[in-house]
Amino acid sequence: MRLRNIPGSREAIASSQWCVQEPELQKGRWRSFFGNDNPIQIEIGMGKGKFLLELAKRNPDVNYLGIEKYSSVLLRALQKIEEEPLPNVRFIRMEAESLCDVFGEGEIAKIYLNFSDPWPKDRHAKRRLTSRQFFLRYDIILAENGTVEFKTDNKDLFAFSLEEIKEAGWDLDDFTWDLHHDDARNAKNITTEYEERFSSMGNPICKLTASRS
């Protein structure tokens, strides 16, 4: 998919207060940043943010990181948190492949991957976000008893995922094909841009849950 440039896009990040400037100072350093020690979670690939604001409202003792690598998808974020400021959100502007030089080991309590890039090229599988390449960065910054939580409508990158976590040596705690007919599963869900796009498509939403061996 092809995003359109928003002129300007990058200059309002910049000057955002919203937004972490040189987030690899940080590392190590987050709850410091937050001024308090409430958990820490990322979504990576957070898209315009409607998934986390509305986890960082339903949650104020928890502090969330947003984390996108498109600036005119950021902007648009950053828009709605300036109608509606909450204390416990920031975003980051970066690649995901960068995630080790921004946080610390166990750093991060929680990891939210939604409707991810399935980048269906075979000699690009590395770069999925379930690959076993990024679980290995997953365990360096994810607390002891931390987790990773992955939602798609595409089945061919869930199947990649669920078999990517066991060759990463990771459980598997929980999985669906189908959320949103699934009563036990879907009663909390909270739903992105993209998740309410496909199932209005008719697409079922598949999603998992995955921690450390």
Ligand code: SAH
Second form
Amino acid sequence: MRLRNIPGSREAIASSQWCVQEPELQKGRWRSFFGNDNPIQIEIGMGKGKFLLELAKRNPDVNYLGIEKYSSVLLRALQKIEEEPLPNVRFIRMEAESLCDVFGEGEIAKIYLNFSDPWPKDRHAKRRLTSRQFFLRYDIILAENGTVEFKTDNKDLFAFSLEEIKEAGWDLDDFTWDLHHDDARNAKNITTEYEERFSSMGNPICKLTASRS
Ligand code: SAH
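Show the form predicted in complex with the ligand, please, the one above being the form predicted alone.
Complete assembly follows, chain above in first position.
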């Protein structure tokens, strides 16, 4: 998601109580950052935060960190949480490539990836958030029984992701190529902004869950 650069967005983030400033300083200490022992889940590339905020509302006993690289996009999420504060949510403006500088070993209980950038050119495959290179990072920061959940409408990216999970030696716990027409799997689904947009255009939504044995 790219929005026009919004003047002042960097400053708004730098002075916001909802955004973690210098997140590297919290590495290995996120539990004390939140002040409780609740599990910590992250969404990478949260966009305007619709999914994360709804998830956090439904699960007050879980702490959530929303990660987004663009200030102008993150600003939208900030505006939402300011209207409806949630004690179990914070945001981080950062690139997913530096995950291991910000989270210690096994600190994260679950990772959500929703409608991640497809990077269609082969030579950019390692930038995809479901590439084997990213699974190596997830392997470090995820707790032993931690999971990765991924949704997309991009069939090529989904097929690539299924293959990468195998290559990375992870287990594919569950998957569907058409989440919205699968009543059991769809029952508790929380839609994202992109999901609503692509689904209303008639695109089926794919979803998978992966973990290590
Ligand atoms: N999850 C949202 C937005 C999807 S668009 C939804 O489903 O509606 C993908 C988002 O991921 C964009 O906002 C983009 O800026 C962000 N993003 C892409 N690559 C990223 C990376 N490497 N690190 C952090 N954020 C990233």
